[in-house]
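We begin with a single chain expressed as structure tokens, specifically the form predicted on its own.
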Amino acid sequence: MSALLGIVFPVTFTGHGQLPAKLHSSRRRLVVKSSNSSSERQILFNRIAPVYDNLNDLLSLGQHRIWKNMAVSWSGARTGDKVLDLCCGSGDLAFLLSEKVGPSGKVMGLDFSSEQLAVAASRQKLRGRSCYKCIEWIEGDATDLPFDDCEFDAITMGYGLRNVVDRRRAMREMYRVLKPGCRVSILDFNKSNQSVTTFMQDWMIDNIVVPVATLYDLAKEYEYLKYSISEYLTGEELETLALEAGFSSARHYEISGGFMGIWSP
């Protein structure tokens, strides 16, 4: 189980249509503006966010940097790319991203918690590959992005979607600045139809998850795991959801026993 609160999958769309170490203050925006859930989910992120990564490494047993990978594969970024890292929390994608585009490129990575966005640019700065210093990190919100239209040549969201109140507008908005013919992978838990699958989570959440977050003071962060996952999509809804906003196709594999899913266009 990986990134916040996650085992990871990586879900791909086919779009139509610098101060590295601190944040970009003329794009900043705050992120919530009246719902009190989006509220909520942001001082969680922010609460976890000193041992966001080591949870990460521990929980998904270090698995959780080859789905990144191969998230950041299937987004089709190449080098001199303009992308876009949504919800980017302490920059893994970023920063893999940066790799893919190199220094001639730029990536922007995008959350709406000011505590992860810390952590992300505390460790560009550790970071000595010239590539590294092509991305730049905005506080802002999902659903109302500060980007123009057909901005970016490549999308990642990673553990995102799922934590947004309006994933109807969000998605709209990546399908607004991504360039035609390109591409968006999204990351997140795959809700399962099947029983067994959502029991297996269920146990896994109750009886790793949780008791390893206790350790380090976060019982009820992780506890809203579970939750987040049950209010979640379907494979078949998210698939909907990303035609209806425009995308051309959209395509989503059950792959892990139903713990994960691909989609692909």
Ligand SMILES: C/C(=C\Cc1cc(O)c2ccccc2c1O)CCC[C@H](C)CCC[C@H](C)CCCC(C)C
Second form
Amino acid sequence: MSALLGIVFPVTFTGHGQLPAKLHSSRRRLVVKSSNSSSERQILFNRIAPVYDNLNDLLSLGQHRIWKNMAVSWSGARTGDKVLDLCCGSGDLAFLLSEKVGPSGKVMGLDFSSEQLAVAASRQKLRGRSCYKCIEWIEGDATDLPFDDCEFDAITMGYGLRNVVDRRRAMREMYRVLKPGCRVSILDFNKSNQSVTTFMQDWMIDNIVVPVATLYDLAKEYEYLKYSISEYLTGEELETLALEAGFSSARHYEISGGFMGIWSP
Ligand SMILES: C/C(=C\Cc1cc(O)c2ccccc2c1O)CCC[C@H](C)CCC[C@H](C)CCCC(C)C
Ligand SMILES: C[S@@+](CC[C@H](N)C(=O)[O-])C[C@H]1O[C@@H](n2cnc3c(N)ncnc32)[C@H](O)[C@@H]1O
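Now that the form predicted on its own has been shown, please provide the structure of the form predicted in complex with the named molecule.
Every component of the complex follows; first up is the chain already shown.
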């Protein structure tokens, strides 16, 4: 139900999974016409690319860098490894991975947003350490990876899986390209079973995140954040998803008061 000017309208969503794109008000009901496709998400992340890093720093009070460090440490990436950062965006985890594997290693950062990859490449140019030169940026889809079977010693995915439309296929692709006995480390928002946590998450997005994003004319893009968390999977469901994709085990842990989750198939 959606309240509008104090009047409650039943809101009807059409189609599978919705990215609220347009509100067509009629006399009695608001009908949200939208289709939440991969291409719409590609457009969304292209649009937010110029301010993405700065808003993450501002809105998480810099905490997201701690969470990303945890995810990369958890991946088990070591000197000389060949590793993959899926849905790499502007490259935060890829840069951290390159510090782990060093100049003798190799980091592949894959994303389907050309604008996010452009930011990643420009950040790379500004960094002098030799380890950063081992990063290669690839424009591609997490559900159809351009890599061989058993190619990687570790895989990370920061705030990516929740945004992938076909998560099952993405999990199967991760399983295919990962070497046996190696690890995937996935960081994202936690879809909590605790109503108070969900309330706090929603309140912060509604009352802090979206108002700040509105200053950059990105309200809709950050409203999607709340929707995407509501449509995400709980830790238990993510563990099941990994087992169904072929992984032998998976454990999900809540961090930062249950706002975020790190898990490893
Ligand atoms: C790095 C973070 C989010 C990345 C991110 C993921 C998405 O799926 C998006 C989709 C659409 C627009 C933007 C994003 C996006 O930025 C996490 C930190 C940044 C968040 C925007 C801040 C969220 C605040 C939390 C609800 C509460 C933080 C508590 C903390 C202890 C201060
Ligand atoms: C919230 S950003 C995360 C970026 C980065 N990993 C980080 O932690 O800041 C999500 C990224 O996933 C990418 N993405 C979403 N679906 C994808 C897909 N099917 N294939 C490749 N990239 C995808 C988006 O383009 C976006 O850059």
